[in-house]
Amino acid sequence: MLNSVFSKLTIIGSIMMCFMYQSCTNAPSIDISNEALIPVPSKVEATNSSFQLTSSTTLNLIGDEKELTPLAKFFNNRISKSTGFELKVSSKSGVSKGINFVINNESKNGPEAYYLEISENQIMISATAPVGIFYGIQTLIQLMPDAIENGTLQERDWFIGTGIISDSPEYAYRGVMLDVARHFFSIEDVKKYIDYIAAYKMNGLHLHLSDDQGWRIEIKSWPELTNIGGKTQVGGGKGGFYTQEQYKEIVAYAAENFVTVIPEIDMPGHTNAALASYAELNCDNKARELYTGIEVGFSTLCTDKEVTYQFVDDVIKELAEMTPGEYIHIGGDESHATAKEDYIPFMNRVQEIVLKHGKKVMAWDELSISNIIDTNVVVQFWDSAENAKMGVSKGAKVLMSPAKKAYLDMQYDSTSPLGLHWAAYIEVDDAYNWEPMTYVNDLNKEDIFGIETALWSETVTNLDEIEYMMFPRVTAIGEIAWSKAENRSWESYSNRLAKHGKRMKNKGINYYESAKIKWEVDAVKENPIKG
């Protein structure tokens, strides 16, 4: 009898407990596979129980701790300002209660892979590298609530779904190309820029430096090109450059978040602040005015002289020497006063300046009218499929930019108060639904490098009006760069952007609520653009 009595007082005694201690005792039960992920991971399996994050959770590190313990860095970074927690971090020799990073060999699917095992007492992203930590915890931060993307201590449980999370990618190359030529972009606006595309698991940044309104990087054996060139942008304003101790910043900056920085110089078009800087680089020694418009196709180096490829080698071996990426861009596109004649020599000549400092070349797909002396050549589609194929036939592969789908600067519609239209308007479902593999016929999947969208900015001054643009598209081209074209559908995309709009809220991003979208957010009534 007294047995039985104590079993029952047991028994409430624990009820209570649960009740009083609920965050510790009795998990709830959350479904990872409804979670907003993006972009969608290969293979998710819920178990529709929880993990509690709290001030005591421990961080250990399983393998090389000189590589794992940034990443501890980085992910206590994120989570430290909405939580309050600075988690202890230790390194272990197997898996133990908390939350587990690590380095193993035995997956087959690449450095970029991740498996993420959530259970109530430990969660384990383990992969075979580095990279493939860091991007399972940009999905572990996305199965968090909503509110760890404020910016400021949020009182509340922090619970994490349960299940298993199996996750590669299906293209080695997914990049975000942003123009800072035609408007100057800040150091602190670039790294806010990696720290967006990072997010969603994009490891290129190809930077822009150069064109008609303006010379963005420092090339210390021709001073005049920022000097000069590097002095003003579209509509006048003041533009700017970066020293290259600021643009090692840069590299060094998108290296931590497993971002590769590929530097474009366009040429022997779209070169006016080159041609304004320097006399010598015109067939009549005649110094250019500075070019505050937005036309195209006006300007040409003289690809006559011999100055123009000592200038082209120059900068060539500087950028070089500051870029540890494989890739630097030669432009070639838009050369309308170059003639053809004048153009494949001159194209040819630079690719091989390109492979002299070690490099290896990218261009638009216009490089396809001239020789591809290398098989690493990549070109660029942004507007002929025809150039694009005649690439592949000559050894190349293709960097799927569509203009009509991956271009960031194009107008939602009509109303759009940025941006413009010239190759099409953009909504949501546009930038998401078409297929890389499929875009231009007769191309195969090995024929594909990657897939980049791109964010020009004849109409873009500021941080604001750049994530006006980039969301919520760029979610839509990260999603088909990262994703296998079964795991994705338009009707499963908007119903996660619709949650994800919260997190983009949260962290305070001006993005477009595109009426395709049913925002689970309220919506915004006034011109989205801030003042």
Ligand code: TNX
Second form
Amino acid sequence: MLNSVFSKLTIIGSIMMCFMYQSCTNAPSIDISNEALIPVPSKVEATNSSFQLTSSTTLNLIGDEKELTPLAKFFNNRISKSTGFELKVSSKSGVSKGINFVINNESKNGPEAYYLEISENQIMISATAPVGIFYGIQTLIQLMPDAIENGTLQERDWFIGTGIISDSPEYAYRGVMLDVARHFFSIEDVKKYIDYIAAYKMNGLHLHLSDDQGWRIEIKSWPELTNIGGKTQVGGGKGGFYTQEQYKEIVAYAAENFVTVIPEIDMPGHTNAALASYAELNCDNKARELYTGIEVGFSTLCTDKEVTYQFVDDVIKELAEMTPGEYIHIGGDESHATAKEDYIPFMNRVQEIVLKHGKKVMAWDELSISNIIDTNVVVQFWDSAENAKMGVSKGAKVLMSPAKKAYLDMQYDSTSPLGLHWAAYIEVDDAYNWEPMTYVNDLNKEDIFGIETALWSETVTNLDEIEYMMFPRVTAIGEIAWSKAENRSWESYSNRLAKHGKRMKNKGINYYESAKIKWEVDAVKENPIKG
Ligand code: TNX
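For comparison with the form predicted on its own, provide the form predicted in complex with this ligand.
Full assembly next; the chain just shown is listed first.
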């Protein structure tokens, strides 16, 4: 209410200004430094006027047409349902009226950095690479009225505030893990997950593809892994798996959204589904029963059998062949059924296998007790700061995923209908208020590979539930990973999130309406409605 009075006053104000200075345009004044941008950009300068997007706005591509055309398509797709516009796209040699995507070599902040300049007549997003333009587009969409997120045609004007934003990420790797083993999720759900994370400038999708309850990726040389091991899930549902073609489809969709897939095959523990599929992987040569509970730590591959290494080699080989990303995750967590003297040589040998197939190694922090055989090894800190530090002392980098802060499967509080709480209850402020640089003491910035948040799926069974656990906490972790520490504060983030709620609602996201946030149900930024 107050807000709409305020915005009417602003409009009246700008009309009066226009008479005073005789520079009448019908562009309302919009202050972009007040927009609810998540993650918060490095620098925002408002010039307090607006650009109007109309059906005749053109999209001008300056740079390699082949690289820029998919971005123009992406932009048109994002805005077409709500605006009804299909902007005309053409290649140009220089910036002109309309929206310009520009590839140039001017930025010193790396390929993901972008520069966004909005004036009354033109918008320019420039970057050294397509990924930077993509992130500029994500910001531009957040600068549009919330109604842009509606899935149906909105009859209204589309004003975007003017000013300049320059932005670049704090951490190069900003990931999200999805456990498709405890409960299986369809390709469509995974694609939605990719859309959600890319919107917050996150660029890694770690897929937890195997666990005690299920094997979810077709391996042609070991077909029973999915024929048998893919048949069920937690609670006894029908499970499922991705064929290699389907996995490639996920990888390709992720790449279109500048997201890299990191596949995980968890071993030597968390392997009951494989042990149920092939008797010879067990030390006693007896196939295990399929498992649909949620206990951990009871299964292990037989580490002194040669067939185990043949199995690992074949699996990693097929996985490496269909994974363009540099990393393969080999798990290594909670192998309580594997003796330490077996675990260490096993993990050493599996690391060798990953390198042999041309990939780099990622594993949970327990890996640190074995050798770190390559300087590119990444240990994923979830539980033990000691392990994280030991990994660094042996030459590894650390991926920060502290369970007490970054686990999306933890309950918000004791009343949450979904989730576990073995690590903590994680309210939105808990998810936001931590600092990757100091969370584990004695780490240097260059020891940190990046930030990753994780959604384990023991209690999560469908996309609605994924959304509930993910939102809004994923936006908190996304901001920690992208934005500079000096630009971040709970006060600012929680205010922005309060406004951002409308956007999530319009998108149809089933987010958790935390009592910690003063949600603004009516958008603050109601641009003048037509008529
Ligand atoms: C611990 S985190 C696990 C997973 C469970 C998760 C549940 C980690 C490396 N291992 O196996 O799914 O807790 O929160």
